[in-house]
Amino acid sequence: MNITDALKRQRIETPSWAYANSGTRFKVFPQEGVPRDPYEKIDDAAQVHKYTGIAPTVALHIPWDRVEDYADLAAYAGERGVALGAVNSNVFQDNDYKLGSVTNPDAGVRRKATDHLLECVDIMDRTGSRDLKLWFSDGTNYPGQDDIRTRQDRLAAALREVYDRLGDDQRMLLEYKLFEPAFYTTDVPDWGTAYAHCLELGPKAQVVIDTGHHAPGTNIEFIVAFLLRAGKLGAFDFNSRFYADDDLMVGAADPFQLFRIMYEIVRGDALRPEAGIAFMLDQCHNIEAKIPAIIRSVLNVQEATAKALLVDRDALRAAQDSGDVLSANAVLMDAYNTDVRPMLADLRTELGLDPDPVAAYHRSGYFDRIRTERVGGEQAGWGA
């Protein structure tokens, strides 16, 4: 397949989050135009598709996005363009889970977790989502606090119940996070802990990578090759960050990390849809436009993976092959140096879009029209 093919065929999912007010621990900012529902925040999501032509599916959060009819919600999507994607489960923040969710030395809260997991499989059997995806708090921040290896069981407990539950064609993405938060432990703080949980499963379990989930110096790339070799890398939450997990736009902080990510995903052949590698965005953007950032993250998803599929295979394989080591780093960086804008504006040309997704936007006046028709009600937010 050539770059050009492989590029019309890309699909980045975005969240239905990332649309909604957000902030820090500190403050959440609110915006003019924010959508008031999952219907609005579906509208939204379909101007992003619009004018990228890669983004054709929105992930929802439970309860964020809960609604009365979720065959309804899948058939507003459909009429905009777009579809339902991934289920994202929240066991975070309810007063319950202080001190966790499914690893809770209460029985009684475990249970409420667990049956919260159980209610977002059958929101996909309504949606006709793929995929399950799960994130955990849970944790400890003193010595002594539980005992780390009960919760280890406890937490396999309710993975199994809720794998146990998937349809055929259903899959269950386990996300890991270094800390926070939980300080002392976190129940599932790295890709070693979470492919270990899914490997017991089965292969209906896979990991879900999110790039600002890492220590610093963490070579993300090398997990993405390992899970790949391993079958079991099931997505990503692409975002960027600087410090901990601030969920900046895909790229924001070290493009050149994206681009060696998405070239283990093209070295692997991961790209085809029929790889089964969800790309999904998961991004908050608290002082940045929503809809511009959001188009924003998505073309730069697009221009790492078109310089990724420039890398010529063959030089490279033939330079690490002689051990020549500067040789093979000048066959990625001429890759990466590359500027692939004017490639990209050609190829949405052809397919009827407007070469600068961004601008069209702007000139779409879109905006104009939701920070006008959204006054009053309550506005979506970060946990609402």
Contents of the next structure:
4 protein chains.
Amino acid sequence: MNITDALKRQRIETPSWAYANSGTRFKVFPQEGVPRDPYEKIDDAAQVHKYTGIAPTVALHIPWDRVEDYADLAAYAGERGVALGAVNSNVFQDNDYKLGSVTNPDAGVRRKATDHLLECVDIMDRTGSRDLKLWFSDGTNYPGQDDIRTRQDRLAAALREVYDRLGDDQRMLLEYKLFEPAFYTTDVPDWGTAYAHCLELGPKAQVVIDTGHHAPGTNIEFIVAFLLRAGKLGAFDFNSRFYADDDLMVGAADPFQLFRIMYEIVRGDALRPEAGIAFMLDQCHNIEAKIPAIIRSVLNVQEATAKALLVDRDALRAAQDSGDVLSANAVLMDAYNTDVRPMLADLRTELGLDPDPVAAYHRSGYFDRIRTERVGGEQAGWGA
Amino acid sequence: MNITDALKRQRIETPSWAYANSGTRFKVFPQEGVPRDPYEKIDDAAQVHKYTGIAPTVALHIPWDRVEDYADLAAYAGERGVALGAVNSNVFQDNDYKLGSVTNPDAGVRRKATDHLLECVDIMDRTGSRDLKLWFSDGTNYPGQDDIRTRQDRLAAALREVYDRLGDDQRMLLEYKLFEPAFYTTDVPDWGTAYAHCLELGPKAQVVIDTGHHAPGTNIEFIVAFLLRAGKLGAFDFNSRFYADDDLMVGAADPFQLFRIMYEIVRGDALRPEAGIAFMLDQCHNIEAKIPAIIRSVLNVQEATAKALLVDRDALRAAQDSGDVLSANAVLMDAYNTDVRPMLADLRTELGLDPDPVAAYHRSGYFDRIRTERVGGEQAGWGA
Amino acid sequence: MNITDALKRQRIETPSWAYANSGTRFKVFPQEGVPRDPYEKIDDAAQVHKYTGIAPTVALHIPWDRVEDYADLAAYAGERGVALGAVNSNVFQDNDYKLGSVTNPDAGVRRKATDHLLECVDIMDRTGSRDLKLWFSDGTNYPGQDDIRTRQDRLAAALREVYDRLGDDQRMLLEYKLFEPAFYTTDVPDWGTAYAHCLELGPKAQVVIDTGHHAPGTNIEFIVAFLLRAGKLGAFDFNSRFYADDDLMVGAADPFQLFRIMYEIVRGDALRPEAGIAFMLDQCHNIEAKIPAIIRSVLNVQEATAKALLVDRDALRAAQDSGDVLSANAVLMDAYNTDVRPMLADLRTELGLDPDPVAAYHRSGYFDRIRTERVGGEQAGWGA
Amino acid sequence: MNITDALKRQRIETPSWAYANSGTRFKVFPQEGVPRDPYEKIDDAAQVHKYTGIAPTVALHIPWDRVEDYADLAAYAGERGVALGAVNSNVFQDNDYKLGSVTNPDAGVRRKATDHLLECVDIMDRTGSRDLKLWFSDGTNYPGQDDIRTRQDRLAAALREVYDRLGDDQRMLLEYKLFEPAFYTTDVPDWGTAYAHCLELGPKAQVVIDTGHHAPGTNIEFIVAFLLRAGKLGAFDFNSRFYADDDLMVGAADPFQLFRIMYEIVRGDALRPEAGIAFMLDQCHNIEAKIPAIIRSVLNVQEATAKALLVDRDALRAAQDSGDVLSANAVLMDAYNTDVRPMLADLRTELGLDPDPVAAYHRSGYFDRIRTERVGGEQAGWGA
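Condition change, the form predicted alone to the form predicted together with a further copy of the same chain:
Entire complex below, previous chain first.
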């Protein structure tokens, strides 16, 4: 397939919660025009798709996006040109989860948490979502606080129960994270742990790579390549970071890293939708305007992808096979150093989109409308 | 001075906010019996001093501990056997501070922030506090967001204004932090920055070392030794961490590191109160009971200090001077490996304290009382 | 089993190369009395066992320890009270390996490297060694230099060939390392990669944890617990580090971490020799005297083990199950804070050893003898 | 000044030792055609300048580049179109320096080390070099090994003696490094330490930033901005790293970081030669061909500089001042995303250079010549 066709078929999912307020433990700064319910989040997500053309689905977060009637929500989305995507469970914000959810020492809490995961599958049945994304904040803060190994047993049991509940076309995507909110152990701290559990569970369990969830110095594209080779890469949560899980706009901190990741995707023939990798954003726009930040993020992934597609793979392989370190590196860098923005502007024009999505959004008057209309009510955030 | 005398004179300040609720950006788990105002925080701090005997002062945080009448608060503290300590400013929780406080691009916001700092000195006049502790969350999240160097100019101007307002017996303690809540640049990210500003300001400006505010791999005891040599170490914010600014109980993550830090203090003759180093805790007890966690923390510092005092410094110097690497290390480790708990239990008994402070606190019934009495009202936390 | 019995049965293997010179890329500082051949290394290792009583085997490194007659070397060791242990392959010091060994783009180099591994199994047949320890320096320095995924295919093929060559009682131990000497990708960078390959290979393939081979912030005891649960932990390479792969004496940088690791070993019932975990040292004594440093290291592991055995596991479980964070932590810390040196001195006396191994070694005059005798010839080092 | 003029005046110094063999502690892989003496290194450096046009000076390393007659060496360089640059001292490769050089516990060793530094100033007098670059490997490997603070006293004394020996037009450039080869403390571990010493010494002492010498997560451009503001930035040692001090080609690991660094240089008006910042490379080409790698590195700095010069600073300031986070970031990214290679090719053509320096070098036949001629003798490396 040529580069243009590949780019036309690229799909990136935006997360409902990124349209809502977020912050750090020190402060959540509210913004004007922030959605107050899942319907308004979908309105915003539709804007991102309208201008980028490649963000047609929205991930939900339960309970933040709990509604009476999911079919109605899905229909609402459809009318706005988008669809509901992955369902994200949340077992970290109830007071009961202070010492963990599915790995809590208390069996009653574990039951409650597992029931929530099962409820999420029920919701998937109604929304038609393919993917259940699982992130567990479970862990401990102090050495000795709980038994590391017993917690793995509890985790395995809960995952098995939920896995067995999945429908034929549903998947479980297991995310890992080094630390935060737990500060000593995390029950799924790294890709190896997620991989081992997914392998034991079966083919419907796949690993999620959140680009901000690694120890300093971790080579993320290696993990991408390894999991693709093993057939166990299910999804990305894209964002970027300078330090920990900063959740900045993807590509903002290290655009070269994003390019290397997307190169492994292209090299593994995993860009096309049929490959089954869900490319999602998972970001917090704490201080910047949310909708344009998400548009920017989608474009950043698209630009990195375009550069990855530009790599002359025959020349690369020839240089690699001959052991010519500098030439091989030069082939890769040649693609990276290319300014792909004119090509992408042309692509958008061809698709009937504005060549400059951010500018088009700003011109549209949408923000003036929502800042005016969305007054009163409670702004959505991580806690609502 | 002998070890016992040195330990008797040791002083550790506990922070009012550690008695209140805290958490991560994901969730603040409320606890029973948490104080609802500064007076109740002082009640709790008095408990810590009652059982440890070495925690006679409480640091305040403005505006969290704003009261009508500071003289009344000081008197209340005095009646409970403790005194008010350092005043901590807070220029990170107002909506205006989204892009910074004293380094904000908006001059009006800078004025407001500086005025808050000056107000803190006014409060110090009333509480009799010696130390104004400054931590700035100021920084940027994205490259280009603001000009790094101009922000230093703004910072220097605000610090100068506040410095000039200090009374003869007052000090400014400047804290540094690598990251969080800012994720790209932080305006005072490391000890070098704090040191440079303090040097320029003058003798009343000193550096604060928060043990959780460094990049991975940073040798904190080196900084302690260096700042002591330069006469610029003003205070510690003690806590511990495995990853980032985890704010766990001091000594919980790496007790050997705490010992090495306290050894530099002993070696630099900086333990005695006249040396002017303020030894403070700054911790978050997100999931553990707060008062016993703070007692535990005070004891951890005390135990590390006792071990540091046990180092045979003559033997150490002899081994160092002869280049005997293993023997020098062995002298240090011999002290570290000593179980100092019996010695400290004896010390407490001698001082009329219970030899086991945590057990004594639990036996006292204090917690049952506060969990019963402190119902209704709003629990104190970082936001209140 | 009681604590004393468990400690009597503990076994730690020392590495032949630690008795030789080592250094950094900046400089190798030679020391007096360093062995000049494998026989002299065994002499030194026998000293370590003589004084500690728990270091009865010596790991070999091929080609550094290549000899004409391995049966003779084994007999020589036996006469000195020690035995030959694991065989460590070396596919990183030949000029051919500049771009990798078993993952090299050149098939001829891959063949040569794999043949070396097979030769190591031949040697194992002769020495009676159970374990083949594999560490690959393979990786790349620059993005694009080689294909990450293809290198995994090459790695898998080589491992399979060697695995199939193993005898019934032989094992393959696969080590991972984050970086160094490769600076962009490493072909086995983390435990997940080693685990995945071992799982695919079969039950004779097991993972090696080198305590210095992780990204900053990695929780090593979690990996220990996880691999024990999965039945895939084969061995340790013990050492310690403040920054990267510093290869300092185990327990020197973070004795509390070593204790937590040994606690997971005890908790997983993996201390006893029948559990099949090989506890090895892998250290570089660049500036300190080598034999006493190795004695010190063996003692450090022993002390950490004794503390781990002292943990009151019933009390710990009770506190964990009741969600009492502080009490659970206190149970663990109580063991850690205990000074186990008197108990271990008694144990040695009971076993007919000197209670102070380092002092006994120094008194023995062994070092004076080797510094006098071992003149001329070429000192052993990493390159010889 | 316009962009083209600024680029024409840019100057980058290459290090003599980068043309020689280097490696890791595991292996130094020799390459064909490597120089065998300082004269041949200058021949190679002249090639880099010949094709890039902006690398007219070569840094020396004493004793690696010790010659009988420095005037002759300078004349030789001049005939080849280059000049001798900074003198780099080396107090880390003599056996006496095992426990340090100027901070060694032994006064005799300190004297020897200081004398070497003074000798380097003598050499500067003869070569006409302006800059003495000081990097100390001094530090300790184990807690307690030596006294942290006393070592600072020794360091200060040696620096003072050397500083006082400097001529009117000579400078001392003090480099810092987090770790390696020392693994516990390093005597000049961070910019703060170097800055504090330089401040005390006086205006002829300036700080060197080696881009590979920081803790993970350190924001290097912040340090650049801070030191420029303080008038204390003297030089760069450019290279790049993924993990520790990897010494890869500058810009290879994180080209965006290099751009941000160069932006602070441009913003601080420090690019022009009169600003007195020495822009040097300090790299190890362990596995790639050395001369083209150095050409590539010079071009990488040039490309990053061109992008930095392209930043629309008026637009940036306007966005910053109005608090428009996304627009300010977009202004910066717009410059970074521009492909400056065509502009630089034009610039070279204008200057009479080949538009593609790497290709021109390869076509020249120089490498074939040196691989043929430079046989026999001993290849230069870090040890010779």
